[in-house]
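In structure tokens, one chain follows: the form predicted on its own.
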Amino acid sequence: MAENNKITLYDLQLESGATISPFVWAIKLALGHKGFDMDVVPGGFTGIMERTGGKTERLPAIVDDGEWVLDSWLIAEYLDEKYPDRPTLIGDPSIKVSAQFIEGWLWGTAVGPWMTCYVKSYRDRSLQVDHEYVTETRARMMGGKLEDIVVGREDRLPQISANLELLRGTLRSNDWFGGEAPNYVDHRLLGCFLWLASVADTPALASDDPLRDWLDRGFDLYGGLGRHPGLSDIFGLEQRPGDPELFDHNPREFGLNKRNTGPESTRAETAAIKGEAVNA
């Protein structure tokens, strides 16, 4: 049992002290979900092996009563197994499968493209000692100078926002991916947006984006874990002439997220498909 209700977490931080890793963010939320306090070990990309005594070169990592647990999925599974009397993170194994699918979609749709927009800020906000490492590794990963990679981001950001409609559609009819309360699916996805807030030096989403309600509630979870003063406001992107709509202002409901309870429930949809007027 965690001594004094505390679990040690090895963090990955920026100069501001805000967490930069979406995976560490997910575990911070997971520990909050389980009701634990955190004894945070600070640090950046440089010196992880030294800080952890050679246990790992990747974070997050936790230590619970002397037991080391690595990897953000393994940590969540460990917390559920060791503390089944506390609120469940994953529950049914199918939740992990669904989470990995939607998280993979989010990385391909937004996180990767956002990285091309914010990689210079990602480097500039890192600890000074990390600048050389981040510059070299991200330039190698992304195939160019960081200053060149971000060029044209003002044209890319509106399309990235528009591409998030699948996420908006789910959250228009559900409070959380966990249903009535958040679960580890929410934590994984919120971790991506908390990463965005850690590096965004210009807004990524419209001020009235429908995602804002879920994100605000998610950032407020567990005593406001996502309200670190080092995070940026990700809202405020403005649509320019020629940009795609930043989000669908008039979403239509189809079979993916609407129940059929008889002809009346599908009347408007059927009329739209046939090009007919809807009778009052």
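Residue numbers count along the first chain shown, from 1. Just so it is clear, the structure is predicted and the values come from calculations on it, not from any experiment. So that the term is clear: the rigid core is the largest set of C-alpha atoms that superpose within 1.5 Å between two forms. Compared with the form predicted in complex with another copy of the chain:
- Taking the rigid core as fixed, one finds a CA shift for residue 266 of 2 Å or more between these two forms.
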Second form
Protein chains: 2
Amino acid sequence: MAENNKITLYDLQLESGATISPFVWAIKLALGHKGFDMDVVPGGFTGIMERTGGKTERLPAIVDDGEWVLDSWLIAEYLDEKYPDRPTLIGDPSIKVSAQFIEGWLWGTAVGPWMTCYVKSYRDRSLQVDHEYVTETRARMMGGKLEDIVVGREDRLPQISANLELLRGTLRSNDWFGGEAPNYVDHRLLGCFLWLASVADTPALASDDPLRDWLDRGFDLYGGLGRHPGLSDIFGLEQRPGDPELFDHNPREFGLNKRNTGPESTRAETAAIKGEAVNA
Amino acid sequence: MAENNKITLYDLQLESGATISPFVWAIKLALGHKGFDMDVVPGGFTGIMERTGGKTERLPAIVDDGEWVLDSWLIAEYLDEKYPDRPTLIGDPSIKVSAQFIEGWLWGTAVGPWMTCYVKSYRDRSLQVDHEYVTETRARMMGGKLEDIVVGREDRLPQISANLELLRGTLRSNDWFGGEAPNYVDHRLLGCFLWLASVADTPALASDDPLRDWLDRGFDLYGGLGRHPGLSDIFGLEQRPGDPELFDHNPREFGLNKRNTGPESTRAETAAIKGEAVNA
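What I would like now is the form predicted in complex with another copy of the chain, since the data block earlier showed the form predicted on its own; can you produce it?
Now the complete complex, all chains and molecules, led by this one.
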């Protein structure tokens, strides 16, 4: 049992003290979900091996009563296994598989494209000691100077927002990916938006984006973990002439989410399919 | 308790007797998963209200000991609730939310685009009595004559296949969406591919597609429900000069699915990030 209800978390931080890594964000939310307090070990990209005594090159890592646990998925599984009487993170093996799919979609659809818009800010906001490491590694990973990569981002951001419609469709008919309460799927996805807030020096989403309800509730979780003063407002993107709609203002009812409860429930759709007027 | 272990299923069929609806396919798999035999009521699009005594305009519908249950999600939930001691379909509320997301992705990425390739065959293979209904409703829904809609499909099929990489990535590191055994997420997605097999008059996927392992195991489930002789082979698509790769032959290791078990597990990646040679 974690002494004093505290678990040690090795953080990956920006100069502001805000967490940069989406994976560390996910574990912060997971620890909040399990009801633990955190003893945060600060630091950035530089010196992880030294800080952790050679235990790991990557974060998050936790220490619970002297036991080291690495990796954002393995930590979540450890917490459920060790503390089964606290709120569950991953209630079924299928949740992990589906979450990997959905998280892969979010990375391909938004996190990667957003990185091309915010990588300069990602570097500028990092710890001074990390600047050279971030500049060199990201230039290598992304194939260019950070200042060049972000050029034209104002033309890319509207389309990235528009491409999130599948996520909006799911959250229109569900409060959380966990169902009536958040679970580790929400934490994983919210972690990506908290990463966004940590680096977004210009807004990524419209102020009235339908995702805002879920995001606001998610950032408020567990005493407002996602309300760190170092985070930027991700809302406020404006549609310019020629931009795509930032989100679908008139979504078709999402057919796969409609339930057939008898002929009355399908009458309007049947009339539309058959090209008939519906009798009022 | 279902008498004689049998549940009545109202089917939606083609002339061959194969099921056309992906939602009916999902329920056939779900009934197999729960260990039930099926008393299949045959029929197509025409006369559903008459066959079901006015109970529904849509299928699937089941009757279990005189109780009618409609809707492919509500039926699955009913089966878990009524028969909790049989294998579980939906082990956590989060699974339904995630499945709606993933199924929405598959419809947008493949089922919809495939419909523009196969709608003529969809009509031609339907029951004779359904031809006029299918021709008229699908022309209205898709905005053109069925013969015109399928024109150029040989140029679309390779890209649809290429676009399935996210699904391949998930199934490279997991046997089933259910984890070690299939669950209703697999049934939903397999239902889409069984729909594909019911209408594919030309192949949709390469013979060596990495999805084939999961699909073959899925079609074999529960005594080979997906091996109806009316189904077509969906494999055999060939890449022509100028076509995109039908699937990624050299996928980058899917970073989100890798686990950090210590410095040894990340050493090669770290060297690549830093642009260093790895010491063997």
